[in-house]
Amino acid sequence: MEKTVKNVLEGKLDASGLKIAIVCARFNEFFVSKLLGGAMDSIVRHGGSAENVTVAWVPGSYELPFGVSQLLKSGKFDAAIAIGVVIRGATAHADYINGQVSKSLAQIGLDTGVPVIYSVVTTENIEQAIERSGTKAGNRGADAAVSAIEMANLTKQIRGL
């Protein structure tokens, strides 16, 4: 006898009515703006409205968690996306930034109950940053927006149980 799961929850890819916060790091802005463009395009393509998106700029990737945290304290958003680009240099600086930012963003999502999507592109060089910002490796900002839409809708389903 085959058992069928009756209660399967899965976020829909429908951004209509969703309010999304996007926090962007100004450092490496050339790449970040391409990722932001990909995120906005993805939100609109999935039925969302640019008017329901709030974009905040912070100096660098290290400041992303603070920006996300402040926006989510307003209680006005269904999801948040943190967009940044960290390119490895000759020092371990990138490792410190990446580790702290990813942990902090995950914790903000857990603390607030609002999905926080990590879209910090971490690369070894400029060529990899170019690839992940809309060329042959896709656009990580667009990918992050799809995740935000799905998680926001899944969260709504769970809360409706």
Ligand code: RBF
Second form
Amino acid sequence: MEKTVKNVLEGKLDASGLKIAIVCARFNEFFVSKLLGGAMDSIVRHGGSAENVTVAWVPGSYELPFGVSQLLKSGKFDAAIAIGVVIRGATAHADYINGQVSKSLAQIGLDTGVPVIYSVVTTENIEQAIERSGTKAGNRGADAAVSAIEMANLTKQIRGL
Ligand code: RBF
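Output the form predicted in complex with the named molecule next; the form predicted alone has already been displayed.
Shown next: the complete complex, the earlier chain at its head.
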């Protein structure tokens, strides 16, 4: 980080007191559960509490934006995470789902002023899904939780300016 810049905003990786909404797609639930586990573990390891996390399940990734949008309307959350797994080889319209879902999730963040974190893992095959949900390529749910914590705290900082 450039040391001569005086006013630098950067969200701390401290989840204490943060209220986080997580929306999970049940399609490919085997992998989604691992990503959710990674996210929960990461929130607690960064000082957050499981009681401050609300998890909502929707049928598939296509429904993630609706679930996130409904939860954020409550005004009760500092950040939301959308978790899904789309396996390209098994989903003819994978690219359509991904494009639509990522655009909608970004728009919900902009409309509500609450950061929305994208954790839809798209893979070519089941092996890659295994790798990204807790084996050799890490756990994308845990990474998403860190982004949610950083963005929630950054948003609080900006609002306090
Ligand atoms: N949802 C996912 O989260 N991941 C998928 O890989 C996935 N593949 C699908 C493949 C087909 C052919 C269809 C019809 C749906 C699929 N869905 C998938 C479910 C989708 O996100 C949504 O729940 C349903 O289309 C109902 O709106």
